[in-house]
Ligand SMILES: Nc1ncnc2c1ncn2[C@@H]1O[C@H](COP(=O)(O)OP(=O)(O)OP(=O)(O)O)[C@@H](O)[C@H]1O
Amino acid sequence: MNALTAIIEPPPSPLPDSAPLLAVRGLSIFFGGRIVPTVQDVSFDIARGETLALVGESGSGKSIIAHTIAGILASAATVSATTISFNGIELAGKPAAVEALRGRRIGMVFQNARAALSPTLSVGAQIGDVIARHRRLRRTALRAAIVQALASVKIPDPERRAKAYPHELSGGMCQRVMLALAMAGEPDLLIADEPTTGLDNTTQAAILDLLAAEAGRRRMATLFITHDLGLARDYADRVAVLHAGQLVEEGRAATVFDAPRHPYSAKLVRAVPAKAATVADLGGIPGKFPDLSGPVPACRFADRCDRAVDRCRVEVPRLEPVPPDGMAACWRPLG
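May I see the structure of the chain on its own, in the form predicted alone?
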């Protein structure tokens, strides 16, 4: 066993199923030498077979967190974390370990599949590259595995489609190819970063139903990043709410959406249009994210919050248990 293999292999005694597959503690991310972190002290767990939705407005830090876990964050960023543990393997500050796991045990679906796929290679060749890297297959078996990967994501006539280039496929078909790429290494954790952006509602549902079915079949953990709260409610087991890089609430999806305890979560939920809603019925969130190039309030939602008090601006609220079964970072939680 070489040194790299020793880094990436699971511990001799596998973690029990009750232990989180992914554990993130104290994650902060800085850009451009700033003193104020873009993402501040974020912690969460994901268990095997569980889907955690990371939600919040655009710019809240969702994709940055995903890219950090996958080891593809821009080099201009500085990452600090108490731990980023995958099945007991420490990833924080260990790029070689992350690289060895990425594609094999950690898969990723990007939000713009057509842009993420190479325009110069057939989709079959791209899937084959992933399979060849992580599974030792001879040529005939590799071709069969490519066709099977496309068939598994319900692409019709997979043998013919394997020879197609991304520009020859629809947006929904490209997203299925991206899912096939992410699944080709048979990962334990799938990071789905806005996986249905730009797709119509019917195609969205088909892609997410497929993703949920594969996760259930493989007992795969899923980090589902979305700004669409309706999709988070329908497909996630738990929800973590981000505002301006701070994790403000976490809990079971039904609880967060039916009885949010953080004022920001409540405003997000109210901003989701009901089926019979009119423009006048829509609830907005006043104000904007704080400017992270200078001093910011301790609670970054304070300047947008109608429940804020002086303490909110000088003392960072920590995630604390709130009944019935959630966590909220707020000095004056709702309820």
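Numbering follows the first chain given and starts at 1. Model, not experiment: these values are computed from the prediction. Under this definition, the rigid core comprises the largest set of C-alpha atoms superposing within 1.5 Å between the forms. What changes on going to the form predicted in complex with the ligand:
- Relative to the superposed core, Arg34 undergoes a Cα shift of 2 Å or more between these two forms.
If the one shown is the form predicted alone, what is the structure of the form predicted in complex with the ligand?
Here you get just the chain by itself.
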């Protein structure tokens, strides 16, 4: 088999039997001028009320996967997917369908909340825009709803804070505002793209606890994107590990952390023993992160993997069930 065909046409991944809230199958994302897809054949599910952590190094494609699901990917990219189904509705290749869900059924929060809020509108006005988009309210009712939204994310003195501009608030406050903004449409799925990066530990914990409480209360599904393995272990039910655009392992948080099956996840877990350490600092993993602008081996980890065999470079490993639960994409999994 020719290496290039193997990379471009990987065998289809298996479908699960349950009916999750979000099901992604065979998602690939291409950027013009690159010969390999930046994200390749990614598949995962999230059930109602479940939190899935998507972890991976910087540049592995976490954000662009999230943007694709929310339909806000930069127009420079081309997406192909067998299925992106949300609550039974097919979203792949249907911008109008995503448009209808975005901000209502699907909410999103980003990192660096202060930059993610418009500097020239008060935070109340920005939340008001979102509420007004989803519910027809009169002026006073809208004002009450804004204050209520701010109060629900535990912002003290919400009446006064509604009039504040992002630059007048702390990073943590801005992140709460953004959470309120994402929650305003009462979403079934919340995509949180590194929501606490850059915040101090106390604030980080407060925000994530708030998020977890909201999710628990409303049986909301959460796609929690993070660098931080400690946070993934603490807050996620399941963990998906992304390496250079390939999903290499997925399973219950405890399994992935305590008994990883994929050599990359294993190195990751071993390289960052301390709870607070992050994937960003990967001194422990030898070799360079593959350069996605050129050709890469079929298993993109092959150059850094000490278990690699010839097959790894020419045939893309499929994500397959491994005992005791979850899946790994490796020709020679551990354990």
